[in-house]
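For reference, the chain that follows is the form predicted on its own, supplied as structure tokens.
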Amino acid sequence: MPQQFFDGWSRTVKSNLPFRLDPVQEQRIDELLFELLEDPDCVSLLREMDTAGIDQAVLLVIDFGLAYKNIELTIEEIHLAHKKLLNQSDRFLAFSNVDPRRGREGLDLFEKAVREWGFSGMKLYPPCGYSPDARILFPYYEICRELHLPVLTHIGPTTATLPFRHTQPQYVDDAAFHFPEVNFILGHAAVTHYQDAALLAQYRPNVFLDLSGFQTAINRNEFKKIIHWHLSRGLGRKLLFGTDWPIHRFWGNQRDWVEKFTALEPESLSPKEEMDDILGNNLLGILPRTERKYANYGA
């Protein structure tokens, strides 16, 4: 993550603590957060996946190059770093993200990523300065339609150094309408703006709701209520489990989050069949056909 992203995220974490920090404490929190984010070869992630019983994880590229200055790596170098991970382990999938304002060069890079480098979907990050329904994204959606690739877009707040404009569910509607054959996943939307997002998922067959970031709902003691709210509306087949790793490592690891979620089953909030769908089968159903050989994975 760019330093600017990290700085805003750290400020948000510290501002939500129930006590004031002195400068030494602030620096220590920065150090702890930064340590948790450092895992370039995903060694720690794979170890946590093993412990949690997660077969596969989706890695997400984010193109911050036009939102921030002085980014260390180019967007092509970031893609190549993810391609290296895909080549090293079949336990990873990766979604490509290129800021659509990069023009033809950006579109060519995205097309190379999904046609040649093994990327399995598209990631959007609207806080960088564009809307999911922007017409400049339609050529990307055409490629996703052709290759049966899902599109995952961020929903809700993010680091304090980026605007939250265009991060609400309604900004996806026009794209989902014009591209009914493309499956759109609303990232974090099963817990953030979840009522508006659920309405969209109910009436757009190609809209799905991602649960990553549900740790915030756990911290507010709202998690069970929110899951029950979705299931009572028949949205079990639209929910996709995720952990938003590594953002929440400060409060727990992958095993903690899987156990928090699977604990819903014995409490009769979700039967095993529905739980298996949310933990992997729902996502398998909307991935490209070449990826569907992997069954029953957790994130």
Second form
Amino acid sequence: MPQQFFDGWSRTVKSNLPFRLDPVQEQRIDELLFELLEDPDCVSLLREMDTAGIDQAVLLVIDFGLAYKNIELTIEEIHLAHKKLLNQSDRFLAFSNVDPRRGREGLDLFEKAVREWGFSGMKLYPPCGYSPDARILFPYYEICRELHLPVLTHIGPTTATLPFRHTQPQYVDDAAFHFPEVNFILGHAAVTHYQDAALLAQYRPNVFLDLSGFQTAINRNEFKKIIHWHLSRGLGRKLLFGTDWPIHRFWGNQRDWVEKFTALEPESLSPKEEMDDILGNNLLGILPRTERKYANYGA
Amino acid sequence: MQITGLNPDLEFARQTVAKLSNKGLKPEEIQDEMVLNQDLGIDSLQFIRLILELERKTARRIFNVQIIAQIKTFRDLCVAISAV
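Return the structure block for the form predicted together with the partner chain; the form predicted on its own was the one displayed.
Okay, now the whole complex, with that chain kicking things off.
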């Protein structure tokens, strides 16, 4: 995570606390937040996935290279680090992200990632300064259409050092309209801007809603109401479970989040079959159908 | 059963939990098995306050991400404090 991104995130967290911090406590918050992110080889993540009964997780590349200065790794190096994780474990999938303003070189990198390195989807991070409906993304969507790759785009606020413009569900509509064969996943939108997102998912067959960030809604006692909102609109096949690792590690582990989510079932908010769809089947239904050919298990 | 006994750090934890709880409980009414979130109404923001106040009072670094994720009950909190 770039330092600038961390600084903005930390400032937001601290400004949302309902009490004043002294300088020592501010420093301590930074240390604890930094600890959250320390799992470069995903060892802790795999351990928690085992405990939680999670078979697979999607790892997301984010290209901050044009939004921030002095990024330590090139975007190609970041992709290669994810490729290494893919090669080490079949428990991971990865989505590629290249800032579309990188031109031909960026498109070539994306194509290599999805055609040769085993990336199975595209990630967008509009706070970096582009909209999901920007025409410069359409060549990427053409590739996604050809290879049946889903596109996951961030929805809602993020770190205070990036603009929130283009993070509303409406900015996905034009892309979803022009590429009806491409499935668009609205990251966090099952809980952030969820009413607008639900409307889009209701009327665009190729729009899906990711639940990651639901931990915040649970903390605010809003989650049951939100889930009911979606299910009462027939969106059980459009919801995708996610936990936004490692952001919410502070409040619980992967098992906690699975348990809190599945606890909805006995309360008749969601029947078992619908729960299984949300926990995995819905995503499996929109991932590319071809088997991974790149994995080098045990290497 | 109460495990805080005469340990001043654990007694301070009990006092602080009672102060931050929205359930209107007195310190002596806090039971070890009470879940901080559900039973005592310590939400995620108040939990940050709790760990900061405990570390300031004890002048020790008690918590890390792994420990924090394991703390569900008041007993878990006391175990974390005692382990350092």
